[in-house]
Structure formats: C-alpha cells, structure tokens
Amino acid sequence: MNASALSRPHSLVQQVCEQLAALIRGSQREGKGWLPGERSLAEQFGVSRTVVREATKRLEQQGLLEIQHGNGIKIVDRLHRPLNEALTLLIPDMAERLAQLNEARLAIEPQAAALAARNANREQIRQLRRIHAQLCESPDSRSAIEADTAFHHAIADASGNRIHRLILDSLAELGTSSRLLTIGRIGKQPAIEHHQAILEAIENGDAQAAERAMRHHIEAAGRDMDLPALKELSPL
C-alpha cells in the first residue's frame, strides 16, 4: 500500500469537514438549525456515511456541531470550547489561571478597543451604549456580570477582528470567575466608570484613548481581584 492510499481517507474527511463548514456559512445558519441526515449528506457529497460520520465528529470536537443521537446533527456556535476546556487541565490552580487571564487580556483587549475606535459602525456603537445602560441599570451582581461580559465581547466584534472575539469566548467562563471577585465583591461602580471612558473614546474614534482606557480597566480589575490573597487560600 502506498503513502497516497494511506492519506486519502484523512484527506477525504477533511474535504467533507470544509464542505460542511462552507454549507453552514453559506446557508446563513451559523450557530442555529440542523444539518440534513447522515445519509442525505453522504449522497450530497458523494462519499460514504463513514466519512460523513467522521467529519461530523471532528466538527463536533471543534465546537461547530453537536451530534444528538436519535435527533440529528445540530449546528452550534461553540468554536471556543476546545480552548476553554483545556484551561483547567493546563493551569489547575485557580489563582494562577486568573493571573494569566489578566495577562492575556492586557495583551489582547487594549488593541481590540483601539481597533473598535477605528472601525466601529453606528449600530455597533449603539449596541455598546445599550449594553452599558444594562450594566448601569443591572439590579444584581449576576446581571451586572452578564452586561460586563457582553460589553467586552461587543468591543471585540466592533474591532473587526474575529480572532479577538473567539479568544474572549474561549476565556468567558474564566472571565466570569474573575468578575465574581471584582463586581461580586466590590460592586459594579468601578466597571461602570471604566466602561464609560472606553465607550466615549470609541465614540470619538480616539484609538489611543480607547487603548489607554481599556488597559487601565483591566489593570484595575487585576488589583481588585486581590490575587496575592487568593493564592494564600487552598486551590479552588
């Protein structure tokens, strides 16, 4: 058996993966709906059901599909899942995870805010205003944390860089843990003031001010988490 014969099944599965991803994007069903059945997909792509099964399993591992036995193949939007699930295994200590989260955010989010100041359209700015109002009006810590997270994700969207949003999605669960130590402990007022400064800079198209305001916000969050004290506690 030659090398090309050995590599052919893998290549065929990869081709079907790419075609399925294109099908989802092309049909504007990203993140919702269901794919046709396994047999129908096999006929559509001219491959065996085994190849379709392997391709859908691979896309499920990547967070694009969810195979529900007895129901079908559901389209989902969990492309962030593989990284999110790896964080606890890679960094088992919670305090260290939160410290590295803040470092990662400092490397990513100030630049995302600067790009948002340059690229945000009117609807994206209106969306940021709506989310900021939700934070200001939030009646409890849970709703404040949800609004805080949504604000940062909306900035990543407005940056025009989809990798920024994917990374933030991957860090979302850990981000909730960090916000429980900030908003949950000291309240939402610091976040409101910081977000207001970031929003004004984006509205004014001032990339440098947006970057500075976001950096100040994340650095303050790192201090508010009181990580040195957290590290003295038993691992979470």
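Residue numbers count along the first chain shown, from 1. Small disclaimer: the values here were computed from a predicted structure and weren't measured. For the two forms, the rigid core is made up of the largest set of C-alpha atoms that agree within 1.5 Å on superposition. What changes on going to the form predicted in complex with the DNA:
- In the core-superposed comparison between these two forms, residue 197 has its Cα shifted by less than 2 Å.
- Comparing the forms between these two forms on their rigid core, the Cα displacement of residue 44 reaches 2 Å or more.
- The rigid-core alignment places the CA of residue 208 less than 2 Å apart between these two forms.
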Contents of the next structure:
Number of protein chains: 2
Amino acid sequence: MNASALSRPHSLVQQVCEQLAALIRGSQREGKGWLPGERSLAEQFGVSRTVVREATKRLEQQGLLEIQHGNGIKIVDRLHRPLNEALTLLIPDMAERLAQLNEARLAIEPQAAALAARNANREQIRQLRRIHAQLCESPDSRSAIEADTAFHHAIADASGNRIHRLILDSLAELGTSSRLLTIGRIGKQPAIEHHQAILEAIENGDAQAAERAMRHHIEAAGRDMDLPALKELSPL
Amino acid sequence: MNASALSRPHSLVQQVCEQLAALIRGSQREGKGWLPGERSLAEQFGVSRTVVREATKRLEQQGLLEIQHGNGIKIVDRLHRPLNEALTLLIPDMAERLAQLNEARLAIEPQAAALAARNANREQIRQLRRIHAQLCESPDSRSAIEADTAFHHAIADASGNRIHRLILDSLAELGTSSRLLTIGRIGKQPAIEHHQAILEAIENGDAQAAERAMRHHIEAAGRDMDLPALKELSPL
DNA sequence: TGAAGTCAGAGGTCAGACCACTAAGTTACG
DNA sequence: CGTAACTTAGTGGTCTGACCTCTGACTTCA
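Structure of the form predicted in complex with the DNA, given the form predicted on its own:
Below: every chain and molecule of the assembly, starting with the one above.
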C-alpha cells in the first residue's frame, strides 16, 4: 500500500539525494551558495563519486542545484524548472506552445489575481507598487520585460498558493520570448494600463475586479502575439 | 542572445538525450515498449555506458522512461511526473499540500471544464459517458477512485489544451490518497451526482454551467477532506 | 599597469570490474 | 502431473582510478 518512507532506501542514490537535500535546505538559510566538490561529497557520504554525480544531476533537474563545468555546484531555487522542461517537451513547436500557454494562463492567472486581492498583505501590495513603478520608468525593452515578469510573479506570490506560484513562474518564463516581441512591436503602454487596473483592484481587495482586469490583460496579450514572427525564431 | 540549438552540443549527455528522445518518439508510434540495454545503447551511440546512464536517468526524470533494476528500460508517457516531484518538494507536508492542491484545482479545473464544454468532440463525450458509467457501477473503492480520476483526466483531455492536461494529471495524481479516504468515509454518491451535472453541461456545450458544476464539485471535495486523518498517514 | 601565460581544481568521460536484482528456464519433490 | 525450489543469463547499480576539458585565479612579463 504505502510505498513511501521505509521501503525505498535500498537505492544509494536516493539516500544521497535526501542527505543532499537536507544539506541544501540548511545552506539556503545561511546563504551559502555552493556545495563542496563531488570528490569531497563522495568521501563525506562514504559513497563513490558515481553515486554523488547521479544524485547531484537529479537535484539539478529538480531545480535545486546548478552544476557548472570547471567551477562547482551552485545552490539555486528554481523549482519550476522541471515544469518548463516538461512543457517544452510536451509541445516542441514554439508557436503552438505559446498559444496554449496563453490559454492556460487565461484560466489560471485571473484566479490567482482574485486570490491575491483577498489575501495580499501590506508588504506584498507595496512590492507590487514598486514593481509597477519600475515598469513605468523602464528605459528599454529588456528591463520592461523584467518588470512585467516580476509583476506577475509578485501576484502569484501574493495569492498565497505556492502551487499557483510555481506553475505561473514556469508559464511566465516560457512566455518571455514572446513578450519581448510584443513589447518591441506595440510598446509597453497597454501593459502599464492593464497592470494599473489589476493593482488597483488588489489594493481595494476587490477579487472580481482583479480577476476581470487580469483576464482582460491576458486576452490582450494573446491578441498581440505575433505568431508568424515567432515561427521564424527557433525550432525549440 | 539565442542560447538554443547550435551552441549546446558540447555536452555528450545532451546529444545522447536527443538521440534517445528521437528513438523514443519512434518506438512510441510502433508500440515498442522497451529500449535496448545500457551496454548496447552505449555501443550503438559510440559513447561510454556512463554517458548513456546519465542520459537515461535524465529522461526517466522527465517522465519519458522508466528504468527497472534487473529488468530493462521501459518507454512510458508520464510527462506530468516532474511536476509531481516538484510539488512534493515544494510542499513536503502532505496535509498542507492537499489543501493548496485543492485551491489550485479550484482555480484551474472549472476553466478546463468550460473549455471542454466548448471544444469536446463526440468521441470525447462518449468517453466521458463511458467513464461515468464505470464510476456508477464500480464495486469497490479502488475502482471508484480509478473512474473518478479518469473522469477528470478525460475532461482535461477534452479541453483541448495540453498544458491544462499535464497540470491536471499531476494534481489529480497527487490527490489520489486523499480521495481514497474521502470515498471510504462518505461514499461515492456525491461524486456521482456532481459528475452527472458536469457531464450534462458538457454534453449541452454549456460552458458556464460546466464551470459552475465543476467548481461546486471541487469545493465539496475540499470540505470533505479529512485533514486530521491525513496528518497521520505519512510524512511524505 | 595590463595583457598573456600558467596552474590548480572543478566537473565530464572513459574503461572494466563486480554487486544486486529480475525473469525465465530447469529440476526435483509431493 | 503440477508445483515449488533452484539455477542461470542478462539487466541495471555501484565502485575504482584514470584521463580530458573547462574555469577562475594567480603569476609573469612587456
């Protein structure tokens, strides 16, 4: 029945993964950014370098580590990474992926905005204002995209649901290339107005308005996508 | 700028992954279920067994393979697996995970039902009816859960959005253990009635009704969750 | 002072050995 | 005759130790 906990540890790699995960959690709190080298980890855990390598590779794929050739093993926090890869595998064609991406965001993100309107605390609202100001003042496309992405990320955060946040982080990241084109073509003004409306709704705790504003925002983004141009971009 | 395609192949593992992925896609069409052994793959690709192992492990984590000790390498199609693992890592505590899971489903699945009402074709509706009948006639809890899960899966499928489908597959799988408890405690009758309402709405192409019925269904599931019992179940 | 060269140490790949597990075929017993 | 126990071939899992390649920092020399 219960295939968890006590039955597994037969795999060495699994055990090392768990020890490493604990080590990572600890280091994240202290701000240490790097793990010891593979050779010393192997010695420390009393296993071969082979096993350590498999374990670190696995944790890298899960978004907990980033292995840099010739440099070392960095501790990161990108848990949405596996979802990115899965969606890229699921829909290899970029244009189609972006279309479905937008449809999915249309279903999810308005709900997240509604939740945020209900749950956001003062600090989170301040953060949203700060990011919105950055978008207004952004000098070039690159920083505009950054602020745009950060805004959506902050809303997912304010929704208080970590699953939402992970999913939306991934969807946002996968859509970055398309936003770059959109902003280059039609500018950031529409986005600023939409964000303004969403921000006000959240400030007022008006869930329905937030949901509506966000839906409007994403629908507009879908219309403004330049699919033909995207098809030219890249096969991946 | 564009860090895709041509810059990467410096990694042997990456190359083998791509070749394997192609091989897998081919085999999926023909129904072949197993890959050759690691040793013959290594010979076939002209690399060491080490590289083949890293590649297969990677693809296993992505949900394309399942490696069985002493048996072989099976081709599977479980692209939602990485999301499962990410969410388990993200929220290790099962009770909390289930709570947030339900909240997330509440945001996503009604939209999927609405999309399904708009997009489902005849065959997909027939499939839904078939599955619903299975739930009605299910003799025990296990088969009831199976039919229940299959129903939600079929709706995600009928929504026509593959991203929805992947996400919902994962959320459904993670919630299985909780459904088992719920059905054991209060029976399958409520679920049958809810599914009936959803099914009718989709048959009629009534997106609003489908959305409402699904929302009602998930809200009920959330209320019926026995969180105290879940806390006793398992630390993972 | 700055650019080129050098070097230590990190991850990447290799080869070959042996261990642990699974399934299937074989044998021997009831 | 059927079934349970044993044997075995082949799979993935782990170990060892060697060598390659890359990165960053140090050293050297114009």
